[in-house]
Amino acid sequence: MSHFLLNRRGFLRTSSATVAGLWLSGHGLRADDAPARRSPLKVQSESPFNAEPHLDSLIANRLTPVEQFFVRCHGPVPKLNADAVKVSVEGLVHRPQALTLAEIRAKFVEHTVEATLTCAGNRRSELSQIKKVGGVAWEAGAISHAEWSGAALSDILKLAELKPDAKHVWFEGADPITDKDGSVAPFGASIPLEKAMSLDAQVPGGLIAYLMNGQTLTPEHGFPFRGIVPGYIGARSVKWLNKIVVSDRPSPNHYVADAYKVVQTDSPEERAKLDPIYEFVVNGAIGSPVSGATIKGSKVTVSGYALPTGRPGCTIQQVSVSSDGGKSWTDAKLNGPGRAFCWQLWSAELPVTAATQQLTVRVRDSLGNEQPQKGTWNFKGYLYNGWHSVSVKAGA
């Protein structure tokens, strides 16, 4: 098992090679724009640990290497023994379960699917430029894409035999989180039963995953098993999963009942009236060139990621890029297959003049959802998806 980030302070002080291909002169960038060596993640907070990859490295691979995958924690990373940990299945079921990792692997068909995880607060730092918001100041790197292997949540629920009034599935993790009042509770989530039981194009609505890109999960990514909910914000894919509860209502856990809602104020009354965030929204960002880069020559290769709305069957339809502030647009080439619940990498060649000061991308998905020119401000800084731009300097 990889122990990347277990000793993260030491590791992140060491260097890893920058992806050289992103800095070749063919991309229209000067060699001196590229740092020679750097850590794979930019740390946003040490305790709890939160970090995101450098965008230019992130978009170099369709499947994000584990060491570059963003890390989102709400509390300390628990130290768990895979042989001792069990995930219970209880609530509105006829046959409660308590399953070890070995039992999950032995009893259920293994599904392997690709799915993108993105934090609901991805690009929050841009939203703060409209009006300051709290929370982790994510740039555009709180998103990553991996291949996940594990048991379908629906298969586990079928084994437990659901009762007729079952409508929601709750998840609880083993991570202890201390609230402002000193109380301690686990991180939790819930999803509608319809999502939990769905099977869209052989992609389970939920997965109890134990492999990530073919490797045992690392501690920071949920070892020994975690939930994966394709198409939903990362907060619904609970790490260090140890309890599944079937209920007739959404979970009362703080991260469902109060947090991860799009609100305009800090009013408890407003939060109580609104539904939790489930599906992620259409989004896109430029990964290369990086902001502040000097463009050499009359053309530049621009590349990045695009994310369709997290609804079944929805894929990226079009990515358009501009080098003149949105006066004219060039359609980008979509690289690799377009799949539901998955990002799409793209690239385009744009003209550059002495007047070029920024590069901009906008994205449209197959359901007609488009990135707005400016995203909507909200109190917690969630789901920002305005056009993404990077500033550049035109060079000789």
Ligand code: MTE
The other form holds:
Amino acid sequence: MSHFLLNRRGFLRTSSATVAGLWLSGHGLRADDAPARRSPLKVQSESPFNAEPHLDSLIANRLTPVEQFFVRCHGPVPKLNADAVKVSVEGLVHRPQALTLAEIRAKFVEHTVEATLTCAGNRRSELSQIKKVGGVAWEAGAISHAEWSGAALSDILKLAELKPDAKHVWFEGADPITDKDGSVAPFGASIPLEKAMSLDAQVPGGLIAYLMNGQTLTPEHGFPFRGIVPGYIGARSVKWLNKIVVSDRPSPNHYVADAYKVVQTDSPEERAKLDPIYEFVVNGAIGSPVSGATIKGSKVTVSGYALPTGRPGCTIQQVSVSSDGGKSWTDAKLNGPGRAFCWQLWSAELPVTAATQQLTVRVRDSLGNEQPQKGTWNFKGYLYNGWHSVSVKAGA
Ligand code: MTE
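Switching conditions: you have the form predicted on its own, so give me the form predicted together with the ligand.
Full assembly next; the chain just shown is listed first.
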């Protein structure tokens, strides 16, 4: 076991993949045998903690098991006492609130909804192949899907009684994040009031969630409660939520006013002019076979995930897969229900010849948005959604 480089949480470090491969072959295992033995997450960074699941395990379940769910933190994970934590509701409201978990559970109807969380930086490592970008080098696993239970943000805001000028809702987490200049500030997000008050096909625009797949949230995922904003990039779903502010403008927090914008340069002037990213974009990736796999026989079953644009009512319309570099395409079978704000898993059987080197997927949603052949490069590496390919070797 000495070759396994496990961190203190027991997760396998990405950089030890080669070592793990040697260990596996030394133990008479093929790479295919690995899923049963490996750790559920590949760690991108230990502090702050950032980790993503192995793609082939990720696409095995519509609801991602909590231990396989990607984790994205900008600062330390706070260890909070559920009895002591309160979320305040302040700003442009007539009746400010300070609510404990017990009060949230007692006062408001519990909604249970499925929603996909995806980091705006998902697939950044592929974008870096066009031109290097900084930030966590996510592969295609900074995405996961869960069933969230909690109170509708709109019910909480109604209790607080909005003032007429209210237009945006800010969130703040309890994690202290130290900036490069040494200053410390909380992680924050902001969403338009219209989204906060919306209810689309029984899905609230915002949720104060305390259960994930029916279980109490883990510390990494925001215990005791967090925001969930279905259809928006993960950065708008604030963990360890302790403040909600109603305002007439978007939050000035760094993660709204400065970060999470699609920019071409490092210029503060360019960032200041642009709106924050809210909705996620159409996307899709192959989870199995994994890159580098050897395919035996003349056919291969390919499977993966497809994500529609994060707009109300938008679902997956078509998933097309190719084994000849995009010359010919086969429609994949969509598995499970197609719902707005939710990924859909898919699978397809494709022909394999001696010339097959790559398997490729492209996804189209019901609004007609389609993954472009190549995504657009941007300075911070956000929203990459070019066709996703895996390299394979055609075996005998
Ligand atoms: N909330 C707080 N308080 N601090 C954070 O660092 N990261 C955000 C969001 N909420 C973050 C946060 C980002 S960028 C993402 S993608 C999601 O949480 C990830 O949620 P998860 O770690 O539960 O997968």
